[in-house]
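Taking the form predicted on its own, here's one chain by itself in structure tokens.
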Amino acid sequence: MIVMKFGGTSVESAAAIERVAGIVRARLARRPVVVVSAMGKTTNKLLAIANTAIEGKREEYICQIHELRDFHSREARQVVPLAERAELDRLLDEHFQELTELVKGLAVLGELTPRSIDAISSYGERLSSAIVAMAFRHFGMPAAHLDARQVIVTDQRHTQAAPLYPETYARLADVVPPLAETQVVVMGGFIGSTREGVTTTLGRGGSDFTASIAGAGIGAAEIQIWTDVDGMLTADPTILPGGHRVKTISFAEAAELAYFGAKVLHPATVLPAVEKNIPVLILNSRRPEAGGTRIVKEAVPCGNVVKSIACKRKIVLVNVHSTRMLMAHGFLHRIFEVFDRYETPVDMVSTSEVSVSLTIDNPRHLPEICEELRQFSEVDVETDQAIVCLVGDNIRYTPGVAGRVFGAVEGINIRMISQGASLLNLSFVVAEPDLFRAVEALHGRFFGELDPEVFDRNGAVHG
């Protein structure tokens, strides 16, 4: 068995899911199971909705369910047979009409809850996932709906619920390979359930999660993630376009790659794969003939030092001084007691004696954070900041790669440098004007020439 996720862009239309048909009618012989996201941008309109109630705007989001209703509907019925246009009818109706009774009763409590953002989003891929599996079989291939939320059980941390791995590998091993061994298995990314049956969502990006979850729980051959890009490329194509396709990449660098800002992979989705030792594919489904990128369990042999650039743009850099606590114990423990106190993640950290410089990209309590900080230090804040993360397991072996990164982007102020304990990244911050700038040098410095082994140049084709 393997596993097939396709995102957002990849079933966002009747035209898209057709594609996504033929793409995984190639592969029947090796039993796929495939998780879809939602259609196209619908989280972000059933998110829409939300706020439009909770601000009593009762006509415009009313207006907005039809339109979300009218849009699967056009979609689903040119890829849904006709036999089953009648059972496609009663999904939407029941589906909307349960949208919009949750809707109104958002409207009346004038709240948005972390419990209610989890029930209105799990829509987009329950209606998805169930117009792909017709369409599967709208296009001759058998096809089952499995509700992900009957296999993917998680605790109850609301908008970035965790899965509860036990339970959940033995209800896929349960239900998914019986289904599978005759008919194609559709199940929604991003969505699960509490032992007690409430829906919850993985965070955003969780269809990749799901993904590698049900992959780890099948023990399926491989996970292959369906994208619109060519794969994993020497550079976020949103920032320097035209990088180089990554043929094969260790899932140490991947997970570097996604924390740091690489889109085409949820950082949380290589863990369970790593796990179970599963390689994770990612592919693009316009250009299904493109080799994709490869990733595995150790790092393969490569002639260049840097395997890619991440960029984490959006970032808040925040400088903590103290005289005070020269010589003293505590003032690490202190400062990142703040941080913790205040559920705000820290992504890169560098210190001396007397202070400590880190970076956060979430700045919702950045107040309350300072305020405190304040009382044994003096704090000043950047804002508009960039982390440029070179990752490869290379660096680790290799002697002046510093000298080289550096003097890449001579004339550019680094505001902070740190390498990982991993040594697998070198990370620095610039000013986010100074980002293209940054990462044009560094490419041009560590990808003129490239390991064909590793590298295909100039494959890249983006969505």
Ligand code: ADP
Second form
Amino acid sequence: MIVMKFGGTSVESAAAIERVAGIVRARLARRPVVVVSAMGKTTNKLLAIANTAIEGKREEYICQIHELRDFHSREARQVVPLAERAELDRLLDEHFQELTELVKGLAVLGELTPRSIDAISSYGERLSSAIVAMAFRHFGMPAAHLDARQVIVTDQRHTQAAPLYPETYARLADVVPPLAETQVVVMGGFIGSTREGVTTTLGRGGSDFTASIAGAGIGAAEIQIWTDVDGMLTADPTILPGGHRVKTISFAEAAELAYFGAKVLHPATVLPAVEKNIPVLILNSRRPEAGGTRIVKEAVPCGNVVKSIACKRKIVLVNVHSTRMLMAHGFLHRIFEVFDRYETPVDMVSTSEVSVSLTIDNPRHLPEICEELRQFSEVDVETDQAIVCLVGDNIRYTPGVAGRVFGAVEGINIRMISQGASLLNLSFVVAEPDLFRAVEALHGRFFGELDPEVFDRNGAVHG
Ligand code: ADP
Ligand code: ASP
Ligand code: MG
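Follow the form predicted on its own with the form predicted in complex with adenosine-5'-diphosphate, if you could.
Complete assembly follows, chain above in first position.
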């Protein structure tokens, strides 16, 4: 068995779903289990509907729901067999009626809770998975739809739920292999449910994570992440187009890149795969022949120091300063305890004798956090910052990397630096307006020459 996950753009239209069917058909012998994201930008649209509802704009949300239904209906009709048209209409009626009721309820309450956000955003994957299963039958493949909420069991941390592995693996192992004997199993990514059956989600971009959980649960031979780029590239194409394809990379390197902003892979994806040592491939659904990126246990020997440059934008830098810190202990603990209490993860930290700088990417509770910190220190906050993160297994073995990095970005104000925590990354913070210049300079410096075993020059076609 293999797991094949198709992201939002890969199932955004009838034509895209037809392409997916072709890709899956060519791999039928490997008994594919297919995980799909919501079609196109559906998750964003569902969240927009929820927000319109709590603002009390009734006409607007009704109109948004109609548009979303029309979109699904229009695309799905083209890929669903005539014999299943009635079933498609029933599916759409049922789901959109339910959604409308839910949204009306929100409008009355005027409040959006994490639990209701999950209930609403789950409709994207619930619809796309049912539609793709019908489409596969239309294109002549036996296909079975599986509601992911029956097999992905999670904790109750709505919008960021974590899988309860033993139960999830047991259910997957029970349900999926018998179905996959004779049919292509199609399930939605991103969604799960608590033991009590309440719908949860694994966090934005979480369908990659579902694919890897499913792969680990059924002991898949491979986990394929099909997306809209040729694979992991040497730079984030939304910041610096024209990067090169990385043909192979280690789990540890890929995880680090994902954590520091490479959206092509959800940061939690590699965990289940590493545990079961299942290779993960990133592939382009518009160019299946492109080769992709293979993520494996050990990095292959590479002539380049850096594999890729990731960036995390919209970062907030918090500087905490206190003379009371001098010679005192327990100060860092006090600071982190505040961030912890507001469930705000800290990405980078740097300390000096009387000050600590840290970065966060979720400023939701920043005002409360600052207020508490100000009770025992001076605090200043800088928004519009970005983390630039160079990743490569060789960084740990190569002397002088920092010199080369900071030589390349000479003239750009570096706000904070971190190296050593994971040995395979070197990160620093710049103001957002300097981000492009920094990445461009670094890319030129580290990828002028490429080890052909690891990189494919000009193999990077976006879209
Ligand atoms: P999907 O909907 O298939 O999950 P995503 O939009 O989540 O796709 O992820 C793919 C996108 O990730 C690419 O279109 C690209 O803009 C972005 N990306 C960021 N960093 C990288 C990188 N280093 N290599 C490739 N893609 C990257
Ligand atoms: N549909 C979800 C999102 O947009 C999950 C995913 O696409 O991976 O975040
Ligand atoms: Mg994604």
